[in-house]
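Given as structure tokens, the chain that follows is alone and in the form predicted alone.
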Amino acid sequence: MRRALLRLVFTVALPALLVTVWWVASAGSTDVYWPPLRTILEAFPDVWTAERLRGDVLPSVLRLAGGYALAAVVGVALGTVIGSYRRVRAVCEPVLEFLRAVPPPVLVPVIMLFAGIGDTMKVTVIAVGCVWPVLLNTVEGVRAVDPVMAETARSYGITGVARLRNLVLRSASPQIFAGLRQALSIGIILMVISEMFAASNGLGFTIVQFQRGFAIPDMWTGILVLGLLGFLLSVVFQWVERRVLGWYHGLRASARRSP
């Protein structure tokens, strides 16, 4: 209980003390790209009401998932193959280190081409940045399976899906789940970034309008639902990560205890 509340006490400090900084020093504020966070703050309400966050942020999360989903699935199933054969990882590996080095938001014009201004083009950018980090994750965590493990699975005649699933994928998780967060937080910037594109709705949509029209104040609240979105984002993902990861930690925290 008592490290649980320390935990909780060392999560808010920092954003509390950000946040009581960025009030002193913006409170006798006059400059009109630099409101008074107090400003700020009194036109969140207005500007954010049900209607909007419907409108708005509940098609960026949408798509969010949507292309962080796919991202997961085909990043993992590559990886999982790329990282089990050598003949394959020998051909594939200078392929990807080409492509990995394309930057996503570069691509954005070029997937318009072939996928439209729609949701549909979305998905893909999103998708297509956030590959990346799962899919060098999984191959590395493929790789990096205990030797002697391995050959005990072949001795018992664990083989196929059985392997695949106890052995690999489970010895994989914990590199696999440092890639998806990684890739959770190249999700969001895609999504912003993809959303100022021949978009109609959508959260980077609303704080571009908000900046074309001078609506200073409107654009920052716009800019602090972005960060609060990240926030709960990465919260969600820690809950799952510990569920899924419950046997790596507690085996972490094993040999912590040890002599």
Second form
Amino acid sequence: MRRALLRLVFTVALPALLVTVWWVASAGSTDVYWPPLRTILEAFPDVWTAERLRGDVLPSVLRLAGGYALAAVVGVALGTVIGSYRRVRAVCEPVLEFLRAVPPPVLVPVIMLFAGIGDTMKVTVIAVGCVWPVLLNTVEGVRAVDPVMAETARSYGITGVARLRNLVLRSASPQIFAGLRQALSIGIILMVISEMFAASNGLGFTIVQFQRGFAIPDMWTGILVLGLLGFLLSVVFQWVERRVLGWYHGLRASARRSP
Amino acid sequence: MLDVRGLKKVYEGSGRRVEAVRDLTFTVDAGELVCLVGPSGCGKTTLLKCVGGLLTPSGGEVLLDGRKVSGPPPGMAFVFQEYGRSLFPWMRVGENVELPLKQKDLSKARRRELVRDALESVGLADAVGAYPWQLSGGMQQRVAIARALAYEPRVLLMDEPFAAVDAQTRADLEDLVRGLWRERGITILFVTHDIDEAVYLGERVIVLSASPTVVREQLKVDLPVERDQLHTRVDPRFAELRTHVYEQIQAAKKGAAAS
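And the form predicted in complex with the partner chain, for comparison with the form predicted alone?
Whole complex next, starting from this chain.
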């Protein structure tokens, strides 16, 4: 009980401090672009009504979910194929390294040409940006399957789908999750950027609208919402990861205890 | 039952040609416990992997019940030296033991029964729900043995299974293997570099030469079937046999150095 309390204090301490600093530092501000935190917080409930959550936040989240899921599926599937075959890897690796080096936001205008300015464009942009970390990490993870485990599987006739499910993907899962984590932050960035380019709703669109309409405190509330959304998604991600990779954390902890 | 005829394995790669196994011929009868012992680096593991169908021999053949082995046959189970890397850390002990059975056409009830029975045989009935990394090294190797037993192999191949555990655990595991052999009547081919272990365990010891490997001598171990660590190891006959094998291996090493 005391431990849990202490942990809570540790977790909350720094955010609380930062908010306080912001509050105090901006308290008397008369700068239009830098309104007091108090003003921003007062504006918050008026701006982010249920209707707005439904009309702007929900579409954004759905686009993110769609693009992210697409990237995860494609990234893991392609990564498994590339990681499993040395030849395929030799052919694909230089191209992958190049494509990965292209900053994803630059794809927005390009993808707009093909996919228009609707939801398809936004989902595509998010997917195209998110797929690289997932893909490359999956390749590495699949490559690194322990040879003794691979031989064990082979000696017991564990092949094909059973091998993929019970050995390859499980063994690569820590790496895959590392990729998915990177992809999540890229996804949020691309969600906002794609909506800033051309959209009629969404978080990115709304924030730009506020800025253009000189509704500066409202704009700040949008940024807060984005931060909160990112935080929430990261908490959900951690929760999922802890369930799927429980074995991995346990294994690492036991390896640390007895090297 | 197990027939190894003129087995030869040559590794070729990067301009170097290494003849690991030159010409090996021996048989193992049904229900026999045979130990293969040889100087370090004499290609014992290579030999066993060829027998188990994990490596393709460069010449000669391995026959199991008169049928040529060309890939891991369903009637064989392999126990590796590296227990820590042979069990899947993402699966609990029970799942690890059950996994190979899923490749066989067995009912769920039968699988459960086999898993429970095998774990009981190695004295780990309570560990079904534990992860392998929560167990000690000796216990992990017990799980690997249980996995092999549950698979109900005709031949059990063991590749220096106790090389990485401490001496006391090792003695326990040796007795376990002898006990299982007597109870279940399975055929065991046991590779080791430990002369005492070979003589203590085996009904027959095959002494290998240094690499490139040939059979140097086959020796019947005429110790009583009932063996225990305390009395067998001080039996004058045990001392004679181990001295004999020791001399053979020393001679094998010298022979290798001379050629």
